[in-house]
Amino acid sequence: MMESFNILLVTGNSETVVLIERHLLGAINARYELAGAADIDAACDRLENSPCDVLLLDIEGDDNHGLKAVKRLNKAYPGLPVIVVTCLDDEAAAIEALKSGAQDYLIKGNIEPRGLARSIYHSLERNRLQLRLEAAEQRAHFLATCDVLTGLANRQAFNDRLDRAIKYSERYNLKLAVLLLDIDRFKSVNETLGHQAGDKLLKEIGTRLRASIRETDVVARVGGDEFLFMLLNIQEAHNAARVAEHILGALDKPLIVNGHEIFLTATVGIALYPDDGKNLWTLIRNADTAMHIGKRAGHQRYKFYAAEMNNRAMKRLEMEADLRHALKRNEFILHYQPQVNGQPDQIIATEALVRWQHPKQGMVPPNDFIPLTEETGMIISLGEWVLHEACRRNREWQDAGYPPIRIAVNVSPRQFEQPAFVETVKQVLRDTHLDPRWLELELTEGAVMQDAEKTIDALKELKQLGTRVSIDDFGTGYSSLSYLKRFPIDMLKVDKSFVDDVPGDPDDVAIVKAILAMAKSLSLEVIAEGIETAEQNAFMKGLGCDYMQGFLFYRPLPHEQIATILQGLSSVKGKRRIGRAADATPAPTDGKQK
């Protein structure tokens, strides 16, 4: 396609018009339109309505007046190529014209068609190159300072702005706030809808967050779903809290992505200058600490930093590092708490409970480290070790001649959702030579309800294998009865929180009765945990509860003490057997314990 462009000739001299028209006609191998303007004022008026590609400026007489015209055009239309056409054959004047912004300087007496065409083409090309260079520079600046996906500031730009703001606030004794926002469970969006949908969602989130703060404040995307805010001139902590609520409110309305309505929540950590830090790194770190503590609390939309948080955060980091070495160093052990059929000498099973023998801190309670293993994913390897060790120990007791009992092993939600979980169970049973009927897997309500259909398939495999399955902490989760009756399970475990106040608390009594009635209707066995008094034991037995577990009978004990108990009970020949498990038959594969 032939190139097309517009030329504007600024001259009050008719001879110049004829000269330029004649040379253009014989030189330009392109489509062009030549327009005219008598003077610089007329040219500016025309350019306001009809932009051109190149301007030919005829300078006559006073050279200084012509240079002022070049400067005026260059200032008003910086991207417009200007070529000076003049009678003045003056090298110094030509240099000044170029310095003033002209692309070229042509002397009328020396103009010939090819030279005029070359000047116009070169001016246009230089202008295009300049525009491309400026666009590249702008792009480079954008990439250096902005997040490509959302257009918000990036981490480097945010840090620069925050550093300057801290110095300004220090000089004028002002306060500012740093907020770190993290989208809750954003990973599930990518996993469910795909990363393209996730990117669209982040763009919309960025737009909402930018609109939720003042023009003087700054928001930056600094991670996959993390955003940093700098709030200037914050007078009091409650001002920052108000802004945090406003920011979080921007996410309250659903977001629509690919036709899907998505509801998001977020957690915000807040650090204040100068109270919580006097440099950018300290402020950002403390906002991050506050955010993570707020997220672990579960119900706090925003959380202010407090000095003691750092101590907890440091301890948590140290514990995480220690945990990563604990398995290799054989620091974990199992204790076992027997489950009974109403009496201490009627043991039907024992639950394996993991303990951590820290080389410096001694025995670490499970509540202090199990949540961290869940959060970091270490629960998967730890859970496999617990499963293997519990099965190995149970087989060891059987080989010692003790009457066989079941070993109950807790399975975390993250363990259960692993695709190879059932194969792991099979491999552990093969390695330890334990008959599957002596293994019971305890799953939480949350674990089995993550994906009910997949859960049913996995449970059927486990039942076909011959293992027993129970639902732990029953009543604290959100089981759907329609699914519960489809789950091939054997037993419900009543949570300790419902047992603690029976028979005195009528609400707990009602809940326990309802659980037992439901279990009976589904042909499921029931075990109550946390039995600590004779009154609790008698009450639960009176309701028809099958089994008990708690301090009234046994505390969690090392394997040596369990072995001694089993040995003592098995030596009382002809008087009492060990529960009903001593001559138990394999569990039926339809999932209902008869």
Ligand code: C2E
Second form
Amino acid sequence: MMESFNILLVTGNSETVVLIERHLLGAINARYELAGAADIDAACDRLENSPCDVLLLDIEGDDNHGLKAVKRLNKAYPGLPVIVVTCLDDEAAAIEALKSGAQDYLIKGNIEPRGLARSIYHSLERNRLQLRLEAAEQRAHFLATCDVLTGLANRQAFNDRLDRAIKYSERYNLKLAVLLLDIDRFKSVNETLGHQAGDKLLKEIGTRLRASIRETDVVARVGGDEFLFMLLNIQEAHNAARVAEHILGALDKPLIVNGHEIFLTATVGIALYPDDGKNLWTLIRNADTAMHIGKRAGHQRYKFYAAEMNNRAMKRLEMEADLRHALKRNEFILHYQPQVNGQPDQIIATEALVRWQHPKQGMVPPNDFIPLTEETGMIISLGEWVLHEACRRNREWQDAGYPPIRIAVNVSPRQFEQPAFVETVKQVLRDTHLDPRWLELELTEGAVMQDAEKTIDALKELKQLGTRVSIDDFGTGYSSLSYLKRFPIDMLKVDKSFVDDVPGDPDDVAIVKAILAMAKSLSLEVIAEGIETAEQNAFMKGLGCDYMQGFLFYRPLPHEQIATILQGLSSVKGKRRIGRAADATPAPTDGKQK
Ligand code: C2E
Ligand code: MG
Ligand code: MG
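Got the form predicted alone; any chance of the form predicted in complex with the named molecule too?
What follows is the entire complex, opening with the chain shown before.
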């Protein structure tokens, strides 16, 4: 029961006022206030400014007029309980009043204090339950149809609406499009900034996405960072493409969360009704396939589903099966790309890059199969093989008497997060008798940022061991500067995508300059990847970039060719030592590692 409440008595009769006041005083224990209004108009005026919890309406004689008043109050104040007080002892009138919306019908001559109190309490209680029921219903409806975090439609609601839209489009011979949008690398944002910030981000993304489409179109959140769109009445495929551009454009501006500026990209897969599917399941599945193909293609922002994509999916399954045998069948080989200190003959390291010699397809480049090995976990055994083979080869070159250089090995995030990773590195170095200082591990930003505290421990162990660590593809992920400072790393590898357009593109020039300035202030070395032209080389050198890697100097080469190159260099050894690394750190004397 309410602790206190307000009663409004509507009557033009002073005797009624006295009667009600007296009864209330005798029977209501709670705190209440009684206000009065002479007629229904005055009551409505009053209610505009000071609402009440229960209204007592005196109906005198003219019942028709009184019933109108009940209806009027009900319409204007739907939740307000109205109790009719009247001298008209007429059952039919009472029923009419209740039908019109009154909660009770009290006859003045018969009212006694407790009866009045009971009627008021019941009205209040009924009203309170009604409000709770309505709120619960609203909440249930919201939960059944909406995504709680973003307030967008949920999968169920989306499916219902798509199903209806398909039927409508079928009847009127219209087209529609289903788009599936997935935020790129959202996992790493979540892991870097925490889940609460991730949730805030998703909310903001939801708002932007909703604002980017027409009122009649639908957007739903259907997974952590996945959104489905239904675009009605799409005439041509390119109309859907334009909307996809527009939607993606909504994410172009940085999002601000907890003071961080977050730049996000996303990939959209598009399936069209009726071309790519005639029911909702096929359309959604095909939009999903298209999205995944777009992701794998790299910088494809949106991708249409087309029938031939099914074949690709089949091929992917075959590839997965083939990959499972590839290691046993010795189908992987390593190529090596030298890293230089300004000149082709100043080699400081070679990067081991894996290739798959597929029995039918020939040489498959890593970008075509590494992601699959990461998804399936095969990267763990493949990565270990690469590490072992690369260290073994480097030791072989050293044993042949070539000037020692470092071997750089790519480590995928899944490898790095293995608790036994550092132990594996130690074991491989022991097995191959390579001095740790001739090994460099290339980690990605994503890998080191995943669990920064664990990273610091692992990196410290590697540092103690004496191996070097560089951050590969630097600039493409989300690095937190404060962590970068605490990580004991040696070098940043500026991603090829930034090097591609220098010195022409002012944006890339600015990024490259910023990376170099930051690296200097953190005392890190910098290597530029993908140097293809003398102009890029001169420009990067001019900025103080320490090392270069790219087709301008060497392509990735089979080990025999590297041996030939090293042999050529060792013949001039003595007159001129190669590379800065070799200068700075002389070859191990016994070459054996305990
Ligand atoms: P990455 O580690 O950034 O390696 C550099 C890639 O850029 C190599 O491609 C290399 O051939 C290419 N590249 C170097 N210089 C130039 C240039 O001047 N122009 C152009 N257009 N490309 C250049 P590749 O060998 O196809 O490897 C691609 C990616 O596959 C590597 O990128 C790395 O992320 C991954 N990868 C390769 N081997 C392994 C491995 O053993 N383990 C893991 N986890 N990933 C590997
Ligand atoms: Mg690399
Ligand atoms: Mg790279």
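Note that the structure is a prediction, hence the values are computed from the model and not measured. The term rigid core refers to the maximal set of C-alpha atoms that superpose within 1.5 Å between the two forms. Residue numbers count along the first chain shown, from 1.
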{"property": "Large Cα move at Glu374 between these two forms, threshold 2 Å, rigid core", "result": "no"}
{"property": "Exceeds or equals 2 Å, Cα of Glu351 between these two forms, core fit", "result": "no"}
{"property": "Residue shift check between these two forms, rigid core fit, Ala538 Cα at least 2 Å", "result": "no"}
{"property": "Distance the CA of Asp276 travels between these two forms [rigid core superposed, Å]", "result": "7.4"}
